[in-house]
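Single chain ahead, by itself, as structure tokens, in the form predicted alone.
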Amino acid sequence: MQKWRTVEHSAGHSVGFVPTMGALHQGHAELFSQSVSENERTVVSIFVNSLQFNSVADLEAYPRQLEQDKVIAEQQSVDVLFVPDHEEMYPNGFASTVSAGPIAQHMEGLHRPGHFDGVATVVVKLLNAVMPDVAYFGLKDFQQLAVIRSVVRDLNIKCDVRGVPTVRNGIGLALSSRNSRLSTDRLEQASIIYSLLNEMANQARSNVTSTLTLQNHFNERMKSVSGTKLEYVEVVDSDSLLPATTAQKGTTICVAVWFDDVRLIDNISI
């Protein structure tokens, strides 16, 4: 991978990069499309990163469909599909990891201890392998994007990190690899997440609204959907990700909800 990048650099070609864990869908395709339109070469990686999973069962259940992923990457004119195996990424004796810092300690970080350290570690390794000019990440994983920007800045990695708007299905559900684990009925029910986020954002745009009020409203509405569990609703500053006491311009509302054994996240910025 590094040898290929060195040749491309010598030729003066810009390289865009999209790191993924596979199970590609239209949301990924949008990231690929943006990279292809803005760079002369595009690299996509597929690696299911064990370091960022808190549950062995969740890791084993993560969908893997490499042959189908190859087709999607080719359709989007991706130049290189980089698919390292576990032994290549974490060889025997591997011991060094990256600490994501305070930005990773609430919301996802609070409920998934060590998750962002695993994300930061694998992203740094992948960036060192691909050496891209630009890396693209979806805004659905809002906190992840902030963590990666922080790590890239703090470690002086020469790469521009860009967020790409969330791609949604016809009823507003954010596209996610985890959606494949939902039944047809559950997929339809899960659209309530974005519907409620829009309600809360519109309310906050009209009148500054306390975080507690939004949390209580979201919690009460989710109770109407059986088999769901609200993990968190948080309002944060859109830049620093520091918790905010009110939802207003410059903040983002982030949520995590369980539908049976499938965990979905989403957000909306005001």
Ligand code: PAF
Given for the second form:
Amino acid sequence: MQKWRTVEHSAGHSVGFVPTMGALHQGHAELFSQSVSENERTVVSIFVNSLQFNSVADLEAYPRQLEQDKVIAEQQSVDVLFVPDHEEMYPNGFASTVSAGPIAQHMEGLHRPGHFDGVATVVVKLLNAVMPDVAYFGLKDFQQLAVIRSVVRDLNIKCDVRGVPTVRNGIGLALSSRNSRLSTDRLEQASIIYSLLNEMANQARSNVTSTLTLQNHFNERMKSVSGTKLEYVEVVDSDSLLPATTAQKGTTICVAVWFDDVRLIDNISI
Ligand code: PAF
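Can you swap the form predicted alone for the form predicted together with the named molecule?
First the chain shown before, then all remaining chains and molecules of the complex.
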């Protein structure tokens, strides 16, 4: 990968990069297409990163479909598909990791201990392998994007980080590789997440709303859907990600909900 990058660099080509864990969908395709339109070359990586999973069951259940992914990448005019294996990324004796700091301690970080250190570690490794000019990440993983921005800045990695708007299906559900684990009924019901986010964002746009009021409302409404569990709904400053006591302009509402054993996250910026 580095050899290829060096040749492209000598030829003066800009390189865009989209790291993924595979099970590609339209949300990824949007990232690819933005990279393709902004760079002379686009690299996509597929690596299911064991370091960022909290349970073996979740790691094993993560969808894998390399052959289908190859077709999608090709359709989107991706130039290079980089698919390192586990031993290549984490050989025997691998011991150095990146710690993501305070920005990674609440919301996802609180409920998935170690998750962002795993993400930060693999992203730094991938950026060092690909050495892109620009890297693209989906805004659905709002806290992940903030963590990556801060790691790239703190460790002086020479790469622009760009967030790309969330792609949703016809009923508003944010596209995610995990959606493939939902039944048809569950898929329909899960659109409640974005309806509630919209409802609350609209309310906060017309009247500053306390985080507590918003949390109670979200909680009540989710209780009406059996087999679901609200893990958290938080309001944070959109830049610093510090918790906010009110939802208003410049804040983002972030949520994680379980639908049976599938965990979905989403957010809306006000
Ligand atoms: O968002 C993802 O798919 C992953 O967290 C990432 C950024 C590819 C790191 O494994």
